[in-house]
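Form predicted alone, single chain, as structure tokens, below.
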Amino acid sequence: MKKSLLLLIAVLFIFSASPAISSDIFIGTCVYKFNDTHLTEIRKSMLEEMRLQGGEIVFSDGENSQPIQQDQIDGYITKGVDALVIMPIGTTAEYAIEKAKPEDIPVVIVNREPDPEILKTYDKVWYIGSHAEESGLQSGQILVDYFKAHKEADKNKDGKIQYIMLCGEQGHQDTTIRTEYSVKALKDAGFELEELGRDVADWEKVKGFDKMKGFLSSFGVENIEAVISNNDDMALGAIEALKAEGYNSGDNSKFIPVVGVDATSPALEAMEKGELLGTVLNDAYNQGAAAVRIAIKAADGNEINKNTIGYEVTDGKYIWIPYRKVTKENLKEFILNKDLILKPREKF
């Protein structure tokens, strides 16, 4: 508990919104880990949205530990926050609802979808996310287009795609669904596949590098024809391992197509350099903006609908943010719009 409170104090100093505020709304935000690139971009978006709407926001790092995050939720409630935003670890969304409901504190859940039955237990809880099936299909479709355009990518001419799969956190719905649907997209397009290796890298770049290095040692770089990664950080780790073998460094004859998900700034830079084939936008800008708007409006006692927050609300509980494919053809558009601070926003 002591460690969690010290973290809370530290992030209060770093991430509090501008002191020139027009509202006394106080939002406590639990992030499952700060060293996740996509969640960092959601935090940036939330901070900028809070500066515009007015109020105070605090972020805490759960360090991928459920007990730590539960302590942080308790700390926020003790401090008297007006709303909670949770990017949950394990079942901490359920824990947050259980603790917030008696205090009538709104809860906004982002990134990990809880059981729908849990959302029905409280009238002041909402979920913001994206349909994981879309991200899987779109990452697979990027590879479909590549292999249709590059017959030479079938290096051994056996009519199959020999691929590596890098998976996110075990048990996370995005891991399961992105893995399944990326493969489905390729099969639906008529490709035969051979999975050489699959392993869990927990969304992390360093683990992506380590796992890919192991696969290269086991199978040889010359026998791998594609890498499918559940997110960009792991994809970039895989690319570092490939670059150590002389691949994906600008020589088109030594290129293995790697796809990720999230469209983080480092991933877009890697695409610009020709290192990463493509990615899928997991819209941190709109996820962060929606989270802050819901928290503020719900804390003020407003109904949550498109008129009050600017986003469609499905079944009174869900705000779905669509994914978008990012390829070399539309890359420039995403790079120009990536700066979360400068992108235009509306006051709600």
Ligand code: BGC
Given for the second form:
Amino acid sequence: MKKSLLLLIAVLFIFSASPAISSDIFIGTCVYKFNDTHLTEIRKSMLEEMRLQGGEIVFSDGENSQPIQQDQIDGYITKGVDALVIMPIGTTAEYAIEKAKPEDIPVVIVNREPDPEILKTYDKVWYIGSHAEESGLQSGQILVDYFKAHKEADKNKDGKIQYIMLCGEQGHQDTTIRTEYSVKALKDAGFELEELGRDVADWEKVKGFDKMKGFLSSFGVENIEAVISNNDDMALGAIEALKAEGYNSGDNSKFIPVVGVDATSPALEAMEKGELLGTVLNDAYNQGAAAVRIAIKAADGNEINKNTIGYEVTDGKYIWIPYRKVTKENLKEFILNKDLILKPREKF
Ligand code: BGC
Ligand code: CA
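Following the display of the form predicted alone, present the structure of the form predicted in complex with beta-D-glucopyranose (BGC).
So here's everything in the complex, that chain up top.
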């Protein structure tokens, strides 16, 4: 694509919230990449929260490139933003802190967890995230319940679960920890496992599809008994590949349990259609709302605690948003709550 066209697209993607209540806070947000379903849901939630609290917010697409995001951070600081929200790429959290500290600009880190030592270097930096162990364990537990209820799911009757693991981006805590803990949940429940294949699909649906295609041709659909994916986008890619084999398309005798993480809107739809077994809510609504509240309150010189932002703050630095298991039984509740992302909220 031509550079000028790319630039135009980047400009079009800069949103600006029209303030309901006038406030002159200006927040600069660096998103690791726009083409990511979960981060897009966080972005929508932030925009909605900003509309309510007042002020202006801009978002920029880091395109998964550390130098691009670093330039965007520099750009925001030059423009004189009141606060920065960073969904980091590599070590850009460190970079943002280093640049924001001399200017006394608060920094809110979302999604990729920085080294705790880095957070200690600045009194105006916070991290909003969720404990990756929980999501790993919960996605594994969904499979535990499934295999307990479906003895026939051990298709070759060898007493082991032959599974495929689809991993997110390497070096991201959610990749390493979810991979380990999903397997742990199954082992702790007494299941024997055999990993047929594991590959990195960088959180992306297209790569999830490609990797799954490869596994299907190496092992054959009849020999795969489960797919564990570090997120929903990759899980939905794998499901597309299974559908091409006539699987996971509504016929119960042709179903391979696939689990993801995030509970994105498309994942909830896939669950409704019986294509995806289950997922884990990675709470974009609350992660986004907390990010905006901290940015505004800190920029106004307030302390950050439960009274000022409505969320518990651990060790003065961490806002932990719990994960929740999503299964067929409680799916309706999550579908209804999804609308909350766009609904007006209470002024905090
Ligand atoms: C989410 C993924 C997302 C990734 C981006 C993870 O926490 O589960 O869906 O792509 O963060 O860094
Ligand atoms: Ca088996």
